[in-house]
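This document starts with one chain, in the form predicted alone, laid out as structure tokens.
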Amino acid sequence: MASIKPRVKAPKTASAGEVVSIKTLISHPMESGQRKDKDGATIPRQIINKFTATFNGAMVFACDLEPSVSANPYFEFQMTVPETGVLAFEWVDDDGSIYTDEKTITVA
């Protein structure tokens, strides 16, 4: 895999109190550590093990991932937009790498 890249789709504007859909996808191999390569050696485990989304610092979605999750994990969730703010997303990899993205939603 060339690079691990998060992608997020969120509305740029919303009305106060509106429920919006947030969609996230991260390009990641999600290797379980149970497969073998062509030489019979175990391929090391490499998975995103935690995903969180916050809005102005308050948690709106979080989950722990296990090796059975497929490559390129996709999440979709809904949230209520109380005010203008920043959605911050964080994916944590087994090796300690952290991948982030942010989107601003403006209350119009």
Contents of the next structure:
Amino acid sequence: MASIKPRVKAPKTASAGEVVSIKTLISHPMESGQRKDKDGATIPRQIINKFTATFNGAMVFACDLEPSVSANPYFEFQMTVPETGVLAFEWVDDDGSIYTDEKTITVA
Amino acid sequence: ASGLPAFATADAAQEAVMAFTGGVAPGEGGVTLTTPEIAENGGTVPVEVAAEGAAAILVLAAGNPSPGVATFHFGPLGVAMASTRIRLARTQDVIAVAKMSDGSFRQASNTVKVTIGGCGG
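I would like to compare: after the form predicted alone, may I see the structure of the form predicted in complex with the partner chain?
Now the complete complex, all chains and molecules, led by this one.
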């Protein structure tokens, strides 16, 4: 498959207790399983079915995805930053592949 | 005609709501669902949901081949809002059901007019 590249926009620094906005995007066709190729055969479903964001190991935001999520799934969510830590992201593909990214947020 | 995907009915969306709530009819209010009134391209429709005090929010598209779109889960550090982009096959209602931390359920729905469907048809 074409290269699948996660992209995340998160602030590098925050003050303790600040609510910050996180934006994520991953390039992925999200093949719905509804489309047919030119010979009339159904193109098999292949989507990202699970997205999780954790901060120092604790779940912050998660999403179960169905085929009705657009190609190149985009999520924006907010979190409270209690302390310096690592925000880790994980996307799970139908074929079992796992794509990850992480960002460190420093509390000054 | 065969070859066209069967569209979900309002009943299928209702069943999906009931499966999420465990049979409880959700109340109104407390959920903010932001969608465009008219989506020119059904392939990528921005949707934002927010419900203060929600542990999870289910998003459904009542007129898609299958009604399920996404289920958001929020941890203790998360804020109960999310925004994403979804596919809508045709003009239809988008439904958001929030599971509140006290175990109750809240629902909101918006109609989105779709000019060009987004499910490959």
